[in-house]
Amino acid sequence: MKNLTLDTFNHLTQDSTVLADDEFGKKVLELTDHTIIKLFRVKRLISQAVIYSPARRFANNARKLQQLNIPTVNLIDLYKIKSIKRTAIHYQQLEGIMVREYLHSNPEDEVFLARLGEFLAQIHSKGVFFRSAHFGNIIYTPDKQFGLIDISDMTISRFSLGKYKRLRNMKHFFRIKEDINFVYNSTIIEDAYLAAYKGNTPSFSDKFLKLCTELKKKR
């Protein structure tokens, strides 16, 4: 993790565009070269506060996803900016559009929804538990693949996810009203997921479909 002075950080982010902020300040910046810097607050810039920072987790997850051939952002560097009590990840964006954006223009694309369900089953089979899974953090790339962004809140195991974790992750996936509205009257995603899941059983199918139905009703 590279130490940056405030002057160096300000020079790096000069003329950048603020993409997201909160009550504590800037969170995501797009630089003039279209790369992204995402900032994370750190209460104590020592020991475990930096070692296990979201920025470092983000970078580690990006490397692991690339090793698993799951499209994601390309890491440029990691920064520690003591003067503003921040760590940061600098990366190249994953080219494409959000699933949410695609569905706004193509709300009845059943093939797309089926492929999305297959993709979820695929990442679960590769050990990816993505707590920030929703239609805004899954990208549809120009070469018609799905990829993941905003990946700090993620764990990646060497083994396929068990049934309990698969169900838990669907609670994250179907939690945003805007997303559920696209698929409220459809089970295409769920059916494709179950068809792609090699460990599927009739008992799990029943639990999976029941859970997804209940989650959609909460919209």
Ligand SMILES: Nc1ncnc2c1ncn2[C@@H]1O[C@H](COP(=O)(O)OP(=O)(O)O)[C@@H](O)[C@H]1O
Given for the second form:
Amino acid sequence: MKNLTLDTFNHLTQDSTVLADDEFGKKVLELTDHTIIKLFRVKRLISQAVIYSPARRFANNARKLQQLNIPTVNLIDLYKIKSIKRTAIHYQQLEGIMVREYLHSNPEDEVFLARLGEFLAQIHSKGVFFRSAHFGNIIYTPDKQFGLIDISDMTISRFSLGKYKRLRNMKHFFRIKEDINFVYNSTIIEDAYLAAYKGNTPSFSDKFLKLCTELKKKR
Ligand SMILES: Nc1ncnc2c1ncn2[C@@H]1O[C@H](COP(=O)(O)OP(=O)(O)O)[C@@H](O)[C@H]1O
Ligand SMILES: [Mg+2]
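For comparison with the form predicted alone, please write out the form predicted in complex with the named molecule.
Whole complex next, starting from this chain.
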């Protein structure tokens, strides 16, 4: 992790566009060269806090996802900017658009929804439990693949996820009203997921479908 002075940081991010912010200020910046810097607040910049910082987790997860052939961002560097109590991750964008944006323009694309369900089953089979798995954090790439951004909060196990974790992850997936509105009247995602899941059983199918229906009703 590189130490950056505030001056260097300001220089690096000069004329950047803010892609996301929160009550603490700028959070995601697109630089003029189209690379992205994402900032994370750290309470203390002692080594422990930095080792377990979301920036570090982001970097580790990116590396693991690449090993698993799951498209994600390409890391450029990790920074620590002490004066503003931030760590940061600098990466190359994953080219494409958010699933949410795609569905805005193509709300009836059933093949797309089926492929999304299949993708979710695939990452679960690869051991990925993605806590930020909503439609804004999954990118649809120009070569028609799905990929993940916003990857600080995930666990990647060496084994295919068990049934309990699969169900739990659906609670993250069907969480945002805007997303659910696209899929409220269909179970295409769920059906495709279940068809792709090798460990599926009739009782799991039943639980899975019931849970998803309940989650969608909460919108
Ligand atoms: N790799 C990327 N490719 C394309 N857009 C990105 C990428 N990373 C971030 N963005 C854009 O920045 C926004 C915020 O990034 P994200 O990491 O999801 O932050 P947040 O924590 O605010 O959700 C995304 O919703 C997306 O519009
Ligand atoms: Mg996000």
